[in-house]
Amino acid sequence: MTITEKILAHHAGLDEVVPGDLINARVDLVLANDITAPIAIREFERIGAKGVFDPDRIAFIPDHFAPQKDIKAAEQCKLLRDFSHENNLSLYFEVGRMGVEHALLPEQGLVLPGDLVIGADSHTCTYGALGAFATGVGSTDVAAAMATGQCWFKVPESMKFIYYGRLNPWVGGKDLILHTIGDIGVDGALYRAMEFDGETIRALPMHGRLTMCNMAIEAGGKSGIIVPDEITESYVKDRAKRPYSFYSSDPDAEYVDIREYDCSRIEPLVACPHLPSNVRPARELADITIDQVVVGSCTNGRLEDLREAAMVIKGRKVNPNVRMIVIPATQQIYRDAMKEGLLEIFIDAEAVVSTPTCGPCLGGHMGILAKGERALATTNRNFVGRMGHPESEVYLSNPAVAAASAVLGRIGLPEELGL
């Protein structure tokens, strides 16, 4: 079996599963945010549930429209707070303690290798970087899981992606996953588990792995997953709040497709409007002027991402025709970035630093685009109207390209700044 099949079989109490099987499986963690939890709460009450299956296994994180941007957002967030208090949920993260959910939960040791995690948010697939099976589900599935501790699944087929070769300067996990999505398309892994492997992945730091698994959904994937190793162990050993298990794929496991990529041939990439698969080398886009740069999100808002952007922009100024918004993904990342002097670098460059929030990624707040404006962002989606006006445009890149572009006033590379 593949790692995905092993985790699902274990949680379903079965010796083995095969793709296409319909199973009921117990979940280790259920999560929802200020957009999706209110729907789940209403469904939970409608089915007459008397209480949650485990108050320590349900995470509610207001991060999309929080800090609350208007009255509607405030009402949504209040629903989460009230339900959490009524049901004694230990994993309710209020503003001041919260962060972008998919950065916060790994950081806090709440999602772990071998887990089965569901979340009412499509980027729940992020946690596959830790060797967990994690996938986004609907709010009604979350409601049922909050009551029963179980969810149903169709066991997905698995695809294997093998990466080899040395990474070029300023190339990281974001570029690897953009290259992959550009190759297979936004439906190339539809309802499949995307298993990332190879020497390049085994050398990739955890933040790069999290970025790759985060965007599995952008290829239609049911999940992204990486077999855990020493890098995984180093990341989780001091964070873990409970025991965890390492699973691996059998040498004779079956995959519906196997693809190999020579990473020495991959350069910094940009996804152009209006699909994450519309990928081109950044160097080919020097004629694209921009109005806004966003560094943040569950894709690239971690400390290492901020360091990368700061390394590029240090001692320089944001172009006078551009606004740059930097959003540390969690309070801990904010604090660490402050201690390292990264926030001062951004402020000296005349960028603005935000409190942790999903904010502009989904067109929520903290950087909405007007008609005709263009943004280059380290986020994960660039659909029509994703960050504001339907006639605005979003380009996606890694943090280094984003920072260089903020200085240049157009899409560009760190090399153009002498780096």
Given for the second form:
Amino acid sequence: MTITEKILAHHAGLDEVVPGDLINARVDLVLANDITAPIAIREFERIGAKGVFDPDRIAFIPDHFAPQKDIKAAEQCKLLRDFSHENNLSLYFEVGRMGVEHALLPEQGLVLPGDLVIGADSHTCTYGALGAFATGVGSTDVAAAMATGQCWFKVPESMKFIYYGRLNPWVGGKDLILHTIGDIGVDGALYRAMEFDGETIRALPMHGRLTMCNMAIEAGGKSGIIVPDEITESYVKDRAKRPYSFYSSDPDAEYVDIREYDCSRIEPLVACPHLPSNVRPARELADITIDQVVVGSCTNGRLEDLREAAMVIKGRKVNPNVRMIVIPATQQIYRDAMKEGLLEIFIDAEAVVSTPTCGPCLGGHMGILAKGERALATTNRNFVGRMGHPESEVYLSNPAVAAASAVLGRIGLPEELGL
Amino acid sequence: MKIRGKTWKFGADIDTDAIIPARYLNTSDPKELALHVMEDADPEFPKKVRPGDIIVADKNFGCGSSREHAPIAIKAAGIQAVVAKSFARIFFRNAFNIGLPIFESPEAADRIGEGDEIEIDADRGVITNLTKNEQYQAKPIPPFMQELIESGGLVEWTKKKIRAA
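For comparison with the form predicted on its own, produce the structure of the form predicted in complex with the partner chain.
Now the full complex is given, and it begins with the chain already shown.
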């Protein structure tokens, strides 16, 4: 069996599962945010359960339109707060404690290797980086799981992606996943588990792994996953709040497709409007001027991402035609970035630094685009209207390319700044 | 169950931001969401669509976010069903969970033209194009999904399960 099949079988109380099996499985954690939880709460109340299955395994994180951007958003966030209080949920994160959900839960040791996690947010697949099976579902699925502690799944087929070779300068997890999505398309892994493997992955730090698994959904994947190893162990050992298990794929595990990528041939990449699969080398896009740069999100808002952007922008200024918005993904990241002097580097460069929020990534608040404006962002989607006006444009890149472009006023590379 | 209506056609990879842009997600009221359905794919659509209409799209309909607001907006606008070459998986799940009938049929998605009158026999998965006088087969609905539909969606199914436990 693959790691995915083993985790699903274990949680369904079965010795074995095969792709296509429909199973009911126990979930270790259920997650929803201020957009999806209000519907989950409404549907949970319709189910009429006596209470939640476990008040310590339901995470409600107001991060999308929080800090509350308007009255309607505030009403939605209040639903989460009230429900959490009434049901004694221990994993409700108020503004000041909250972070972007998929950065916060791994950081706090609340999702762990071997877990089965569902979240009413498509980027729930991020936790595969820890060797967990994690997938996005809808609000009604979350409602049912809040009542029963279970969820139904179709066991997915697995695809294996093998990465080998040394990474080029300024290339990281973001470029590897953009390359992969560019190769297979936005439905190239539809309904499937994407298993990332190979020597380059085994050497890839946890933040890069989280970025890769985060964007599995952009290829239509049900999940992304990386077999846990020493890097996983060193990330989780001091964070874990409960025991965890390492699963691995058997040598004779079956994959519907196996693809290999020579990473020495991958350069910094940019996904152009309006699909994450519309990928081109950043160096070919030097004539694309930009109005806004966003560094942040569940994809690239971790401390290492901020370090990378700071390394590029240190001692330089954001181009006068650009606004640069830096969003540390959690309070912990914010504090660490402050201690390391990263925030000062950004402010000296005349960028703004925001409190943790998903904000501009989904066109919510804190950096919305006007008609005709163009952004380069370290986020995950560049659909029509994603960051604001339907006639604005979003390009996606890694943090180093985003920072270099903020200085240049157009899409560009750190090398162009002599780095 | 038979579903009959006039069709609106959309292309490939219609994402959930096009179905219901995030700028409207500070509410989950179905009526309000319906006012903006498919707005970023076709700004005139919310004005043009009539209750009973059917959406026909190319591959990967509903890709992107997990927002259940997407199938809710479609349903609340009175759209009876969506036919597509394929559906993104969270949208597929959500549609069944909330009781929006969806049908996968590459042939139907290719052949049906905008404004064609079609009739879907939901039980047999047969789609009849009354305008062109043609028939297409949709992929069969898996037995468990059938059970969900018969229960009246995931909420009702879960209620039954809790009562039985």
